[in-house]
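To begin, one chain is listed below as structure tokens, in the form predicted alone.
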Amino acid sequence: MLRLPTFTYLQPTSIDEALKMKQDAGPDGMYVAGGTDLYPNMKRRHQEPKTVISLSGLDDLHHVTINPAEGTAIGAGTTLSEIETHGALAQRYPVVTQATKLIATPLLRNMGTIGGNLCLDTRCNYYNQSYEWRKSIDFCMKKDGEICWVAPSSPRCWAVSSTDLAPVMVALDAQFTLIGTNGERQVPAGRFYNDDGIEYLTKRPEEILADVRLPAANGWDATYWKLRRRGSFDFPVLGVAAWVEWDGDTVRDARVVLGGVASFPKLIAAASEAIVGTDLNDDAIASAAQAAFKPAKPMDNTDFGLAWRKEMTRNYVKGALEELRNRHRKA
């Protein structure tokens, strides 16, 4: 049996005291929210902190804030079945609700957050084993060891981003807040993420992620496609965050999203731009396809064969795309 190392656990009551308790702890400090990723990384000791600082009591995280004209604002302390039974938040951005349906199990919703799951640590076969495993191979690169398994010959480490929301939350263009000891401040979903499987977050190891902010709900729509082994609990090992806003029966804007395909949420600008300014005619898609197709590259570090990952990139891309067009014209 896997068992928690020993650790000293703190219940701020206010971000400032968590931001107190983190400078006072250092590096052996990490905050946790609902503990659906953080805890089984410590039995497996992928992390081993001397002190946890919960942040699932503090009250400024736990809101969702709807402005019709501005933008809605979910604080990173909202557990994903709150979100994901939103009835506001399900009419207004049904992505959100959508992609949040698909991670993980009831049960686990109940306890995760939004904000644990855009910070979900990178995942790959030669990490997410127990110590003793991981032990027998010399470790690898991301914890206690040299060499990245997947690609041995790399000075990087290539675990690759599980999260269902981060995909969606950069198709979005969603702005996240941030508090550190040195103030607040907002910074683009996009560039909340390194393409590193180990420095996968911009975020400072002191700063607390504090809410979402999600633009106005006016002349777009977006859909997200996962794909997984079991569709009632896996991590996925593709995801496609697609969004469009629309000019009459023209798409103005788009984006094109990819997700468990490398260490952060990948925007295909190639596959963006292949729409716009079209009609969603089968070209344009079929187009938009091929170029995620493209620079999608799956490597060993997740579920199922290479070759066939990289396919289903194209079919899923299709897919989404297909699905916007359908629904905008029955609109």
Contents of the next structure:
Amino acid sequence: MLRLPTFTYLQPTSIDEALKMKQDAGPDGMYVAGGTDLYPNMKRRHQEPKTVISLSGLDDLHHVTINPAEGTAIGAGTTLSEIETHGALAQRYPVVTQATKLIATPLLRNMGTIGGNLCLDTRCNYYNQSYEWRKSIDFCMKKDGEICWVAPSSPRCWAVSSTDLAPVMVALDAQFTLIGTNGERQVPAGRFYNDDGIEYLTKRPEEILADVRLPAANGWDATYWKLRRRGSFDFPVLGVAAWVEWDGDTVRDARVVLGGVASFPKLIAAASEAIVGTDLNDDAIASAAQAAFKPAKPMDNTDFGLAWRKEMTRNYVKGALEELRNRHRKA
Amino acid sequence: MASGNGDALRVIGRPHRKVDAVDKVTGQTKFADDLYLPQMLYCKILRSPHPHARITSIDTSTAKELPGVKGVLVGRDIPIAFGILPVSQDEHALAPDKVRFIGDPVAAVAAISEEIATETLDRIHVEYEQLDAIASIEQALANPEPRIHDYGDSGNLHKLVSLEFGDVEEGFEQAYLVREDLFFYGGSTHLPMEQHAALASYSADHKLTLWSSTQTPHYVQRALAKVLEMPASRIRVIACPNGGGFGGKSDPFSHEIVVAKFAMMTGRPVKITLTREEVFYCHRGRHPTLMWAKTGVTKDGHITAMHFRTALDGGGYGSYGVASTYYTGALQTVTYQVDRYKFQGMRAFTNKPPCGPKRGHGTPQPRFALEVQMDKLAEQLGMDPADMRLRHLVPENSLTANYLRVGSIGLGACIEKVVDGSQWRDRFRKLPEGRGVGLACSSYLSGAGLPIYWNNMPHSGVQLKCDRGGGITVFCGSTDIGQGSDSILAYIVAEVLGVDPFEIRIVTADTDLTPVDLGSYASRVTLMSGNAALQAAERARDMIAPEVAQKLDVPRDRLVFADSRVFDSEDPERGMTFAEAVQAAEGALGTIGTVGSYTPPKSPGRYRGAGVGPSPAYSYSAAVAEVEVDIDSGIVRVLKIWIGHDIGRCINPTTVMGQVEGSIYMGLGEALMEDMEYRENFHVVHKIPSMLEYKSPTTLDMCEVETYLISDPDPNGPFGAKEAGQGPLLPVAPAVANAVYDAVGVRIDEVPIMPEKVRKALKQKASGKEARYGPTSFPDIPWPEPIHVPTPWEGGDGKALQHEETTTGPPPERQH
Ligand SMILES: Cc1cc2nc3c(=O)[nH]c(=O)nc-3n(C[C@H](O)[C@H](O)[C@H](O)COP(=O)(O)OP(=O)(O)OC[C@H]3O[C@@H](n4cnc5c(N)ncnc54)[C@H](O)[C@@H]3O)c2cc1C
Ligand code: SF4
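Please give the corresponding structure for the form predicted in complex with its partner chain, as opposed to the form predicted alone shown earlier.
Next comes the full complex, and the chain you just saw is listed first.
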């Protein structure tokens, strides 16, 4: 069997204590929440913390606070199962419920947290492999090696952002609260991610994602479309989060964000522009879909072939926007 | 037909739980990895990081010195070769001089903990000299050098087969329509839930015991005896309950030999549990197979001739591959009459994990080709494909062109059931764009007619002990891999001796305690061990009955064994308990024990290669699949499958249903997504050997299934039973492919039917090109001159024409 290596497990009871532990552990320390991402990675030895600091005992990270006027805060330690079954959330933010239900499996959602999901390590099928496998082809630059096997002449890593909630959060323009040794700060979801497979987060390593703040639920609508091999469970090979703000029958503002096609959730400004000011007619949707199709640049490091995945961007953006239009017309 | 006890069957044919069900659902079952012995050591295997290389040196000195390490083994420590087939003894427990795929075992460590063993692997230093790797069938043909093995028919071609029954060219001339088609069936693996594990212990008096998750304890015992140079009488192999096998645990494996060797070296028990990745490297799964089929038919669809070519990508070792190669050509003839038949098959060695027997062993690939081609032929002839098949079924009790004896055949009833159930006649070619139905049929063996190594002994044996307390114990070498073979023994004995099946003790798969059964493969167990159990039980009944008759003063033929009693059928009050009956017999005869054994009937084929294909009975299936195809993405969703399966007779309808539906499930995986993918241009490494990324459907992805069980008792089966575990897988992929064509008018002549492929074919169709995705050429293969065998209707006697028998080589192959 593939076993976990030996490591030190620490269980702080406050955020301050957690920060202190991380400071003491240095680069060899990592936080863990549900562990559904970190532990499998440790088994395969592509993440190798010597000290693992659990955030699961921290009550401050575990809450859903709904404020109808100002918005909603979801503690990073809230499990995906709690989110998916949260009635008030489902009423106000059905897109969050919908995307959460598409993550992993019920058992993994019982353990997995929203914080862990938003900090999910990027994925690549040259990287999510056992130590022996990686050794047999020689290691890549994301772990232990020099080269990128997906794009050998590339100076960077192209591992894929594979979280389902990140594109949704970027589309909703959620704000993330980070707590570090220097105190607390807020960053918009769109600025939390880096276009780099290795340094995929902009946060400092010791910073803890404390909560996610969603804007007040009025005047906008959003949806999330996920492409994956099996309907039962699978990481996204493409995620489309689409958000529109209506002004009567006209789109006042919009964001179309792609997941699973780059190292970060990719906001497609041209797609948004193509629909702002329209009534989301077929032509507008088609040009938004084309705008999303062009820059989508899947690499050969996930399930399915890249040409088909790229082609599906068009279909999925179209499908997502049509859903939003049809819902608006019905309402 | 073998009969039971009295007219009405009390156990057979009724739904029962499995005898091990309570243990399984309460977590009591001890799989190999659950075993733990005091002082046990843990073993880990170092595997090759190169697809093809010569080992120039191995340095184990630092590894041996690490604290906690109790032993290190390399190839030269276990130099004797082994392999499942006598004709391909080409494996070593640890590679002595050469590695043949990424994952090939090279060295092993035994240590006091799994962690130490794992860490030690990094301290074994192996130097390799890399050789060019052969990644595909085409590369194997183009590059006879470097040879992967120094045996085989030529270069990197492991096996070449050429057989001709009657003159096919003459048959094509008589045809109204002749089609040639190319197909490809992708490789897939078994994916059992349980990863292989083995535990060995060696006693102070030099006896070896191995517990293993194996489907074939008898063959493992033989391999151990050979490699360890020990008499088999001192080797005990116990097959633990398997957490799924599907053919992936049918070979003797490196890790089994290694732990045995370590146990002998250290005097301590040694265990290994493979990682999921290692299970992918053990493989022995479906051979990726390229096929060319040329079939000629008359105006009403009668097959005048068929010429079938297959090229199999075998991977790095022989395994069952020679048999697999023959199987890709064996069963084409047992469903629809084929007047003349020619088969040419080739298996190539490539630098990948070895392929072998996966559920359906060598037959799903040609069945896919044949059934899709039938669909195309029917369309060209303007016939309904169901009618075309129904019109030309092989008659019962007949011989095929290649000398397979077909006994019962319930295929017609299967077709009629699924045609009715699916409302085929109202829906075929009549559904809206994007929806479609497709039909396909299949057949499979109920056990192979010949054993893997040549011998004239029974294929299955049973010993039965009746206790004076009324207890019955059945001893049989058969191995329960989840299919329910232990239960079959209980039901059959319970039927004959009139007791509750759950009161019977079943002792199986232990070479010390149980008589030989060849193993759980080829769908042989119900038929063969079932017949052996039936014989043993009838003999016990025949020992007991006369004594009871005498005691009760009732004529023997009026006695009934039922309800744990033996009584007078005309006066049921007059009787005794089964325990009293045994006591009566034991008093008169001494200890009550019987044996039963089963040997399949001799098959009429006498040509070289005739050993593959014969079976005591063939099962038949027909399936209709209904699909929905999304034109924009090419994604295929299977909505429902109707399947009819000719089971001969159900011993237990519930477990038969389980096998049928499980087969469909596995078939759907192969049809739609499963793929042993390698980065061919890149080190021939398995693309991603993990349970998450090797895509296989989950229970949630399973479609609705309507199962019809057709009873047409076969004289060779126990109570008429035939197989259920493999045959129903076969029609799934071609039924889906035919349904995709019905839905959107494109032919996908290749599995898995991935959205990308459907999308490509749809684009081709839209641009006026051939509406098809699939292989476009079949390579030139240096076929040997075929062995010519006259068909039975040409007056043949099963032998090849004399002058053909001049070929040199090993003796006639008798692999199953
Ligand atoms: C089989 C399988 C299928 C999966 N399928 C999907 C899928 O379809 N979609 C998907 O999005 N995910 C999927 N996942 C990934 C994972 O289960 C989820 O993303 C989950 O939400 C991760 O949360 P966690 O709490 O378990 O993360 P953990 O493993 O605990 O942590 C993940 C990372 O986040 C960091 N982290 C966690 N919490 C914080 C915090 N509060 N502040 C700072 N850093 C933090 C950790 O240090 C670690 O680097 C799958 C996982 C598996 C094993
Ligand atoms: S994208 Fe390249 S560098 Fe990054 S994980 Fe994959 S192979 Fe490694």
